[in-house]
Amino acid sequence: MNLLRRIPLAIGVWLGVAAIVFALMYVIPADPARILAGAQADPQTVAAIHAQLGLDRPLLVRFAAYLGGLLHGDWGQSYLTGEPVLGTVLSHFPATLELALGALVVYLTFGCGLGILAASRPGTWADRLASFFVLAGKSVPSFWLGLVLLFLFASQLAIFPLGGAGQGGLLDTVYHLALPALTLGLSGAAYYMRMLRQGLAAELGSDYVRTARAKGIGEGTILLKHALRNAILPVFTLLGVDFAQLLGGAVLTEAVFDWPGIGQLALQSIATLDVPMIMGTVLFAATAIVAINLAVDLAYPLIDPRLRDRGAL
């Protein structure tokens, strides 16, 4: 599939995740008018507050006024607080990066790392710790781990805080970043360590990796020069992938951890009933998904050029 083809399409998901997102409004058992003019409102201030929001016009003639808000940097107004929707989900962003890049270094180090290791050294105790770890990573629910962490090494140890996100330099933001990103990135990092192993196997019993062994050259320079390239293209997607999702926030992380993300606005919103914040916080998560899954695409011919050769581009 080539440009030309990939952006339209990521255009048209975009578009339908936007219909989605607009038909929330219906689903979501809440009058906007009645929340706005509160439980005690006359059904004449409720009308009015109806037409006000555009209530009372055609359905079609209200998605396009939606869609032409959205394209204009008008996502709406909290009924909450009356701040708009798109600049309040903006202001938890940064919270919500932080935890993301945390939990794909987690996703690296280990997942990656233990990846390597369990294929350079195939039944031995590195293999079988590995295997072990996968096993703990795909049981262990998120959130328990989190409170597991918070048990141990904030309440316990009192190595760490108890929750929130850091306000000082550098030092602060890992200090209070430690536990969530470990809460995300051990359970993540299973399937990367997997996923890994199972494509460097794979790529280490080929043919052009006996033919590099059969010239005399080092173990490590065919598994790291050759057969972790052609290995961490799948890897790679699902990084992608992952990152998206996590930009969109973390809702059950952000929670136990008082993290003011994406994540932890959703939360809140859904108590409330916030229509639109609501309605933001997924659009939000679904337009970091369409953006990275496209840039991903679009990167594929600079880490493998065959596909390069192929004309993917």
The other form holds:
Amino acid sequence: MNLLRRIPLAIGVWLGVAAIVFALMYVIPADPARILAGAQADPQTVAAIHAQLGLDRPLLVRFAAYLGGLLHGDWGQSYLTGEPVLGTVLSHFPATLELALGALVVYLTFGCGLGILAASRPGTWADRLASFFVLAGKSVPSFWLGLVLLFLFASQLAIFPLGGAGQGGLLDTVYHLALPALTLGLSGAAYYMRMLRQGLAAELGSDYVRTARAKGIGEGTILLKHALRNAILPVFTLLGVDFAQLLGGAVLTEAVFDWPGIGQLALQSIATLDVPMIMGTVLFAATAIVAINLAVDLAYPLIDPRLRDRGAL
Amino acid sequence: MVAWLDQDWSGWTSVAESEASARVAHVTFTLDGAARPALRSHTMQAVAPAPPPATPLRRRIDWLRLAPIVVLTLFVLAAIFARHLAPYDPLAQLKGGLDADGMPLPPGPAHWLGTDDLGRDVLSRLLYGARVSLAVGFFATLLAGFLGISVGLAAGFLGGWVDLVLMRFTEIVMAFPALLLAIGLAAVLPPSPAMVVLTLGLVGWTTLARIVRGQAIALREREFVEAARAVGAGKLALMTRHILPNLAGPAVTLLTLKIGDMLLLEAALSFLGIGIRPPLPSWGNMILDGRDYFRSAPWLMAAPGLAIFIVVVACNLLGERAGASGAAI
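I've shown you the form predicted on its own. Could you give me the structure of the form predicted together with its partner chain?
The next block holds the full complex; its first chain is the one shown before.
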């Protein structure tokens, strides 16, 4: 029932995503062949691409051909290197995945840790510090935070490296990952903090918590064993949403730390105006988001038994 | 689907929270009935603290509300009067602007915020950059606001297939990471400040549309709308004269928060070299300029970064305060 509704919806959204990328590449520009060939292309190349695209054919036919290509793994070629777009994007994926996982760890430790701390001591310095953290996290430009962290920890204190992904090996990766993950994670962690603090505050005021208190259960146990289990559910959802966003590459963080992920690929492609590659990264990111959102939707009943009992939504 | 967006978000309790919810609602799950009232009750609890007992004789000044207004006013004035305030021409590569080794000068009496790698006065550039950054942020917010409110209002009020189509479209746009979509747009649009405004507006309207839609659905059933409908008001009149004015207060709150987002996004695009482009100074491209010197001349990136941070903090504080203290319907 659930599956039957969710999967077509996700497919519909993905088709819309493909349509927007298609429009960006082939409909908005006055001469798509010119854009695809790159700024320095000679007239022959442009004419060849013009013919190859079949620009005289109706728009819908071209969109159908484009979709067909996407589904067969043909995401176009980089005009610069001639390499297939999809393969290039996928080769940058592992680095992006590492960074995304690192950021999730920061979300969970900083965001949820501070959220629990703030909720357990409402109105105290911990609560106020947490509020400040939320405000600052929302307001700081992440790339600037990255530069500040680089200045402090890589340049002044020389604890961490200045950039790059390292030579492999778990320790080396973590060593290189620390600052980028922190940069990416700190501003996002603010949302988790706020969400968990408010969720916990609500749970702590509910009847079952009063019952637990009346039975003489300690505050710590109530907080961590009773309230947290209910307040954590929206956090999981947000985690899914954010993970999806992160898989699309963190352009800014990757730019600051020279991290060889998908965002960096998008950025290099902008510098060379390699439009097929730019659109490939955009499409890949949006596809990841649609797919993971679908997965979260489908996984939700597994986490929350109350949804399972009702069957349908 | 996302039925809980349809509920009356009682008085826009904590707009920031609704924005966060709109982010989450991107995933089309629905919390079940047991979880939802809890979410609602804690939003009310979180933003509507009990009124202070026994109003003291002297009215207490809400510093957290006053400070951001003062800060924003100062920044806007500085931007407007940049020509009179700036000690130097922001584009001039000053004669004594570099030291003997050709390195930027640190902050000092002649150059309060130092000079950059081309020997230009950082303070003057910061002031002129404020013009560009604040103007782009402001107009982008207006555009995003116009789009978001139009789409949300039409979807929420008209309902039916209009709602279905518009909300599907919103969902599709939300499937793109904002920055990557902006990059895609910037790649095909001609480089100019107006196109930066267009880009930011086109990626920034979605959360607004969702929240306005929920609100419009709630308002649609209210008595005053019924009354207007009963005396023969058309759909357009109902939307623009009766529903829209009731959205104005909360919309202003949301847009105040949006300005912060737009400023950050503008800075990000300019930092990546595809927003406001040199020689026109903006806070984002000033950070880009300072990036290569972050070890030898950290003031280059410190000044614009702090300026963005302070202004965005002020916008967020102002928006949250306004949302908390009864910009409610």
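This is a predicted model, so every value here is computed, not measured. The term rigid core refers to the most C-alpha atoms you can superpose between the two forms while keeping them within 1.5 Å. Positions refer to the first chain, counted from 1.
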Yes/no, residue 101 Cα shift of 2 Å or more between the two forms with rigid core fixed: no
CA of residue 126, rigid core aligned, shift of 2 Å or more between the two forms: yes
